[in-house]
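The data below hold one chain only, encoded as structure tokens and taken in the form predicted alone.
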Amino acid sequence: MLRKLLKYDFKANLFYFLLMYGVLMGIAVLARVSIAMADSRYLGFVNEYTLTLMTVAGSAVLYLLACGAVMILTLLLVAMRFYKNLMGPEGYLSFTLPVSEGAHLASKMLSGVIFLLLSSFMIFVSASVATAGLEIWDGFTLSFFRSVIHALRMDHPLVVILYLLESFATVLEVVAVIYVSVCVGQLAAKHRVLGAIGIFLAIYLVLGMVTTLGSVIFIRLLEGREGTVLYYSVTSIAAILFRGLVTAGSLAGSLLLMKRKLNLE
């Protein structure tokens, strides 16, 4: 039954995601073409550097805005699917299906994580399109990124694996916090969507404070080892465990509210 729930979750949002990715790729291609045609000699400008700079800057800003919009819209679509399918009018039908609340939550969690990862991948692909054939990875830029990679010890396999696991744990955390925020927001008599948004912001405010405090503690404990493989390994493992606890707590809270305090609209 979980497979069928996932199928419907994907079908419900597939059109919107395909449209969003199509627009993103279109902007990436437009940015690449604009940069390629930035040579002002073909347009009769005397100061060729001015037009080139304006074209490249405008294309870059538009593309970066599109990337930000994709991530924000992805989070909104994931949240709205959960809200409409389980808390809105569709909820009455959803909860008549012969599946548990846990199965509904698992389906939403899997689909939300997959869509968030897919959006991240599409941004990477679009970035490759926007910079294809450019000398952006030559000279100073390449040297800069090599320095960053070395400084973060991403040239060490263990650190790279931990960074990837931490990134995945972050995705799980974001989706789980969205869902528990929607569930808590349903406890309000009015303005439940605004309540969910407020809960989401409040949770991340608290998480930010805890993360900052944890960073200070680790800096103290690992003083003198900054920049080493040990330092980045320990901090990444701590972050993974912390995000895992937040994810587990959020999912447990969502499931409890769905079972005992569900307030459908």
Given for the second form:
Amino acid sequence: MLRKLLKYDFKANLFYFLLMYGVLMGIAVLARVSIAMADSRYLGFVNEYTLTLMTVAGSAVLYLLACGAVMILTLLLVAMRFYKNLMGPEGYLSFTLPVSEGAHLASKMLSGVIFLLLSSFMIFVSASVATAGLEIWDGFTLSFFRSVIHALRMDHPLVVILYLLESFATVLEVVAVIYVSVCVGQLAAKHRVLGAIGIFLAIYLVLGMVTTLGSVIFIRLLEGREGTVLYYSVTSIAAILFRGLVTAGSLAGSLLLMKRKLNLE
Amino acid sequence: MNSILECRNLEKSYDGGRTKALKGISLSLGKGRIVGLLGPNGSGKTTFIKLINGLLSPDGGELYIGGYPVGVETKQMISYLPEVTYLAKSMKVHQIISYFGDFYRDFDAGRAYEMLNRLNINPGDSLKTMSKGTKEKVQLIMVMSRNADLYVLDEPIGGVDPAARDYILSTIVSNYNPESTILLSTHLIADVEQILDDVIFIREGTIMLAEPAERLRKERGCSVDEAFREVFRC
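Could you output the structure for the form predicted in complex with its partner chain, given that the previous block was the form predicted alone?
To see the whole picture, the full complex is given below, headed by that same chain.
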């Protein structure tokens, strides 16, 4: 049944995601073409340097805005699918299918995480398109990039693996927190969406405070070891465990509310 | 086992226990019966139906469908028509048929297409292009195209015109398996009276009466509609 639920969860939003990725790629191509044209010798009516600077800056801003919009829209689409399919009128059908609440949650979790990872991948692909053939890796940029890599100890495989795991744990956490926020929001008689947004912000406010406190503790505990592989490994592992805990708590809360406190419109 | 549904001392409250929607109801629904769940608005009909379908959890008591507590097994046995339109508006009718076919092993797609054809509803049409009445008919067709053990229909004729009511009632009667049970909630008694085998009167979360329609008519010397008006007189 999970496979069938996943099929419909993907189909429901596929059109919007394809449209969004198409627009992102279009903007990436536009940015690359603008830069190429500004760099050419055909536009002689404005000071060449000013025009190049304006075009490159304009294209870069537009492209970065598009990347931000893709991530925000991905989160919105994931949240809306959960809300509409389970907590709105469609919930009368979803929750009367011969499927457990756990399977519903697993399907939404998997599809949400996959769409978030897909959006991140598409941003990476579009960045490659926007900068294709450009000589951005000159001596200065390259040495700056290498110094950042070294400072964060990303030249060590263990640290790289832990960073990747931490990123994945963050994606899981965001999706799980969105779902538990929607589940808590639906308990209200009115303004359920506003309630869900409020819960989401409140959870991240608390998480932010806990993370800051945790960082201070770790800085104290690892005093004198800053910048080492040990320092980044320990902080990454702590972050992965913490995010895992938040994810597990959010999923358990969502499941409990879906089973015991469903309050469909 | 001759009953499809059994409940004992079933309770449900809202607002942290301040509003008691069901006050410990106990009843049994026999197999192969058309049962009218009759009561005024706010009597607890929809709450009872939501409990049967697992959309709400009881605060107390027991509820079994086909011998199972409410869960995945019982959802396979029940075909439920809620008051609201629960189909995604973006879906086309043939996609809805595939959806039901994917999840319900007792869904008969051939029967669904036959009913759609009789009503001149194009399976290629999207739900968002349809009138409210047509959407309700599509939803009823999906529900009645299942070979379920228990059909639970919440106010199926509540918001439609008299001609559509006749169609809905004839669809219900002509498409259900005689071994199955239909639990039909409504406050429009006169329209459904002729098809009911049993009646349940519910008021303020309490069962006032539960007996065969024929016996009720004989004992009281009046129609179910008249008996309802007498019991629920304001």
